[in-house]
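Next up is one chain by itself, shown in structure tokens, the form predicted alone.
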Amino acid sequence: MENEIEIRAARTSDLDSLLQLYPDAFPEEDLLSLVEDLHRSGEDAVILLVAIAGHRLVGHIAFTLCGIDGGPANMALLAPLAVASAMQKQGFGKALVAEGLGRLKARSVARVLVLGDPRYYGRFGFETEKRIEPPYPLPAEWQDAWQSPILEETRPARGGALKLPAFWMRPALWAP
């Protein structure tokens, strides 16, 4: 990575930059209302981190704290993760994921779930998740994209349906 990187907690003042980042990183998707909802949620519900390079916000990641039906709320959903198109493949996404996983482990989060590219997230120890169900059925071609690593080996992972805040309960967020 050529640029010096700073990973820090997102601030309210970052929202305008994030509303520009997401259309650049994901021109085919509209994630702006989700990003706004995540930033309104507060630290007790969501961990938000940004990557800064050269005094410019170039990346963002969110971890929504959650649980499963009838189980403890000791899980997190990793999404979304965005890096400015001009800054991709320079290690910013990797730095954001690593910092976030470290912070979650420090908070005794036992499992992190993601719906994403197995080749990318596999580098962080993510594997296909078969016991915890996403909020909506996934298309067959996405089954391997529902993944998780176990962060805390002393807590056995229970199976069940993932319980998330209302802003995640939009079917469009879980469909092609």
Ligand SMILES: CC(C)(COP(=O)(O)OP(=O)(O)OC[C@H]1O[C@@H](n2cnc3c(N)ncnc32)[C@H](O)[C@@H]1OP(=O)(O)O)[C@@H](O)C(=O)NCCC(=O)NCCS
The other form holds:
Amino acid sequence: MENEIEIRAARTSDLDSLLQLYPDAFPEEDLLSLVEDLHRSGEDAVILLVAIAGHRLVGHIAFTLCGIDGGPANMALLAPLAVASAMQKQGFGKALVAEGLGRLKARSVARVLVLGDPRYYGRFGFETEKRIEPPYPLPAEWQDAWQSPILEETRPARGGALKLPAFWMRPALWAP
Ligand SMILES: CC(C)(COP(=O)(O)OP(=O)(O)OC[C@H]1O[C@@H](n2cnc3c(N)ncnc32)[C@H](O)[C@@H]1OP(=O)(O)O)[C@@H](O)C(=O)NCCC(=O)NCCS
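Show the other one: the form predicted in complex with this ligand, since we just had the form predicted alone.
Zooming out: every chain and molecule, the one shown earlier first.
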């Protein structure tokens, strides 16, 4: 199956498909305005990839370039990641994450942060992140869900709060 997966950069013309994908993958969350904000951002601010199967858009991942407050923008926030409900568990999520991490590494991004299920992201080398803080405090049950893998040998010189574009500064995006 994985041989049939095509991952490519998202295009403006993908937006209609994405506006159908997200309510399907996340029936209890409204991420549409976030997805639109991400797609209005330029290539210097975000990396957006889609998964295609049989000419159909079946998955999407976004990385927002960011950094510690006052430091260089050498980090990225992975979110959101969505695969169409009928197409899950066929390797599309894995292919999107792997392609994204490869592209970030090529751009010398040192750290990727994600707020997600450790049972899923652990398989990509993500571990609980303690030094870099999310923009809003997380509830106790989500502490292990804030994770990062190390893409480069060098650790960031210091920890601190992650500084993100305004469209991420909505407490509802960081709460259960
Ligand atoms: C999570 C998601 C992106 C994974 O994509 P996918 O294409 O289904 O996943 P893959 O095929 O790459 O990997 C499938 C494996 O991950 C596991 N998995 C999928 N979702 C998981 C989750 N939320 N928690 C733990 N494991 C999960 C599957 O059980 C499967 O395990 P296996 O390989 O041992 O059989 C997809 O299920 C999805 O869109 N879910 C709804 C939205 C969501 O929760 N997004 C993540 C936001 S952080």
